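Only one chain is given next, in structure tokens, and it is the form predicted on its own.
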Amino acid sequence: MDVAKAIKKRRSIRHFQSKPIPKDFEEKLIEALLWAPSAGNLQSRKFYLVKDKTVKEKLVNLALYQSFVLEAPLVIVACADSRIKRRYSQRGRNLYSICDTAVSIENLMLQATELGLGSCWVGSFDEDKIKEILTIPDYLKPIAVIPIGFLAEKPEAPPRAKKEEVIEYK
């Protein structure tokens, strides 16, 4: 699939089927996650990849009781590394870190695409309790809590803004 392809048909799907997500999949999903740009190359990000079905039970939860986060196989925690202000002082640590962290996710989202996978980023969440229930230390901020899995849906595109409203040429 080319990147243009895999652009328009990424979706956020939140049904997923039970199967569970082949390990070559897998490995093909942190690739993705580990090519992603970076600010200075310092790589400003960690991800916790959930499986435990306890330990998803309490990311819906904390995640406004967004149940599809459970039907998911694979669920990704993506954090932003506040370290990288040693470089780029409170920009690096305020922005460049969750530029770093988003970029990383949507290399995610694409490749899961490609992959015939389903995902959706999810944004609302207790942080200071997911943190708490993954020991996530104090200089990591939790972005995006991402379920990962073959779909059970395919939804249809949502409206796109037209191109004269974003984009402007000087």
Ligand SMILES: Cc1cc2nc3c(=O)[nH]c(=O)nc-3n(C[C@H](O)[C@H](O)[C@H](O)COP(=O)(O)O)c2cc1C
Given for the second form:
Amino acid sequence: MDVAKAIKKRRSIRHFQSKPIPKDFEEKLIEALLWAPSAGNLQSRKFYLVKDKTVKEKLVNLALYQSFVLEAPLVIVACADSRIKRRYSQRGRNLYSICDTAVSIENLMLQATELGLGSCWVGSFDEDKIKEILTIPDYLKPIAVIPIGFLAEKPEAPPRAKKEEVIEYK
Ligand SMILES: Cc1cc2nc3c(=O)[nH]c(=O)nc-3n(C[C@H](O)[C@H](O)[C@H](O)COP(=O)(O)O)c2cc1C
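So that was the form predicted on its own. Now I'd like the form predicted together with the named molecule, please.
Below is the entire complex, every chain and molecule, led by the chain shown above.
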């Protein structure tokens, strides 16, 4: 699939089949996470891959009961690593580490699309409770919970802003 097609085909998917993700697909998703750009190539990010049903249930409870998270065979919790501040101080911690994590997530979602998998960036959750459940160290900040699996729905594309609203030539 060419990149332009994957960009437009990717949708936020909120219903999944229970079918597991093949191991070679999972490896491609991991590669997509690893190969994203990052500030100073410090790769200030970490990803927890959750497959355990009990852990997923806990994630649903602290993600405002967004129950579709439990439907997905794989749930990735993406975290920004604040240790980047050793090199880039507050801007590194408050911005670059979050950018590093976000670009990995977009890579992941596009790769998932190419593999025929659906995903959704879930940003509403209780950050402290996620850290507690997954025993995430203090220097990591959970940015997104991303359920991934084969699609059980094909939603229409939500509208986008008009080009004139978002793009300005100078
Ligand atoms: C930072 C961020 C947080 C989001 N949080 C949620 C969320 O908590 N729950 C959810 O169902 N979708 C969430 N989304 C997905 C958006 O609702 C979705 O991307 C948007 O409606 C556009 O639809 P599309 O992804 O199908 O193009 C989030 C997306 C982003 C980028």
